[in-house]
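The data below hold one chain only, encoded as structure tokens and taken in the form predicted on its own.
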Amino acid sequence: MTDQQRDPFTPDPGARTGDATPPSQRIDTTVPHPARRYDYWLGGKDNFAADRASGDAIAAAYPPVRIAAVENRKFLRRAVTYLVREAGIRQFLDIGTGIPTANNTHEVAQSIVPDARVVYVDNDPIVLVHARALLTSSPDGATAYIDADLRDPEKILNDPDLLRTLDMSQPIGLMLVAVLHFIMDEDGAHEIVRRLVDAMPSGSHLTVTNGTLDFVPPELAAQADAISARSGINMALRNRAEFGRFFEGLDLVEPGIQPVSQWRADDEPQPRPSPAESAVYAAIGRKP
């Protein structure tokens, strides 16, 4: 994604399971897509009129949305830096990649340890084209891209490219940044995360961000369903307790659950955006 194509309203989790349609034939520029809309909010060029119209409609209702997108991206950089430097993580499974830009997961990780290995997962055909062209590893490390859906964790976990690239017996950084709010509770969001975490060894880390209404004005929160409907995409904007369920059985890394603009952000330019301006929760948990 750009300062990664992840937003509080980002990329859809992946190509629908079993969709064998070539990526070039799955692109519909008349329908807004979260990854392309996020690209628009960040000033990118990989978007179309429908994405811009959708982005403008959301920004009209919630003007700080562009701030939220940028802050979510900055968190990704800080999270990967923490995982590599302090947690000793050397391999990542990044689901919900989005359109590549600067400071993608492998770029941040490999700038610190050149032999870091990263598997990206997304379902948007435009993301697929860009990722295979641009997500190139350092000579010492490795990257792979899987065209798959977060809703099908078994397909992801058993993909040959994942198994060739990552050592599933060693700790992994599972990155679910601004993607879970596209999976509703009734569609098994928490169960999907549990299945992925269960497949990973002790010492692995789960990184999640998720949009929330906890900090926004009540009048805006009351309009959330209508805003979501105008965007054409359902969103699970979770409160703190709902967000915290993703980390059950894990040890939260300090400072725990925080607004995305506040998580270990002391070295970011001050003053930081308020929680209401970012409206996204962030946390990292370690598997004992």
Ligand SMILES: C[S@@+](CC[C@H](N)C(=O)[O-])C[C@H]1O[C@@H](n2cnc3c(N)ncnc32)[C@H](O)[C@@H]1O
Second form
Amino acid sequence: MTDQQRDPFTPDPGARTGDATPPSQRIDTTVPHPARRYDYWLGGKDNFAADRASGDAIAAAYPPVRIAAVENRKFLRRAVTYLVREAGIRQFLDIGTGIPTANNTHEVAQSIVPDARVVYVDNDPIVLVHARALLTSSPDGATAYIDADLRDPEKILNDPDLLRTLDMSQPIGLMLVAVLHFIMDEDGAHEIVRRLVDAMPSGSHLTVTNGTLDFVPPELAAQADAISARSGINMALRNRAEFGRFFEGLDLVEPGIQPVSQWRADDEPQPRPSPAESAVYAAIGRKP
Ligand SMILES: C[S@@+](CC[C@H](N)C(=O)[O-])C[C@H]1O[C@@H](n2cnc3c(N)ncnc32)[C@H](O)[C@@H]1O
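Let me have the form predicted in complex with the ligand next, following on from the form predicted on its own.
Next comes the full complex, and the chain you just saw is listed first.
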């Protein structure tokens, strides 16, 4: 649905996932969800006891996790700004959107170029419930929201709202920010990224962040699986080589693979959080 079309609250919200249940009834508050836990770490209000318990379980073992969440969100703003200002990107596919908060992709892009077009995708019904806040495009641009799963890239690429909103013959900014660590290797994380990039023309850019254990003390890294199990959400925390594989065949934009708090962060307040405090890799690659 584009912003000119259906209100996200009217019936049919489950059409994209094949679930006809209204999104508010699809929200399960008894188990933690990544979108709501991230909202909790960012200081938002759209979270429930299970999300807070999961967030606290991680924070007990790794106190900087809130800094990591805030730094990831700041990176998203810097990345969109770079893509619009320096790479000339005018359209975005933002998968794993999260609950709308400050500096959503279309707001950052359209503050620079009002005609930017953005398609958002998330599989969490709570994001769908809040999708109205993402459908606030400037009159010259467009936004759309698709209720779909990253693990089904064909469905995303063939969605009529995507095809109406984006011109797939022109470069796309593919944003996979803090979402790939919810897709395990055995679920085809790298193949999914390849399929999406293959569908985009030369000049498109892939932006990824992914949690990592590379910077945390070894004794904490050794407990990561147990901590993850306690938190109720499995995460694929990737090392530098595993992260770098997402960019095979692409040209890394300077300064390459960096801790998320360091990537083109000269204009952020100094000193920057250390790699150990942000524990997330970030990079952008250009399709030649
Ligand atoms: C940590 S939030 C990141 C939000 C935003 N990209 C950012 O970086 O600020 C991760 C988001 O990915 C979504 N997500 C997780 N697994 C997904 C999947 N398989 N398909 C689509 N979205 C997914 C979650 O619902 C959540 O909204």
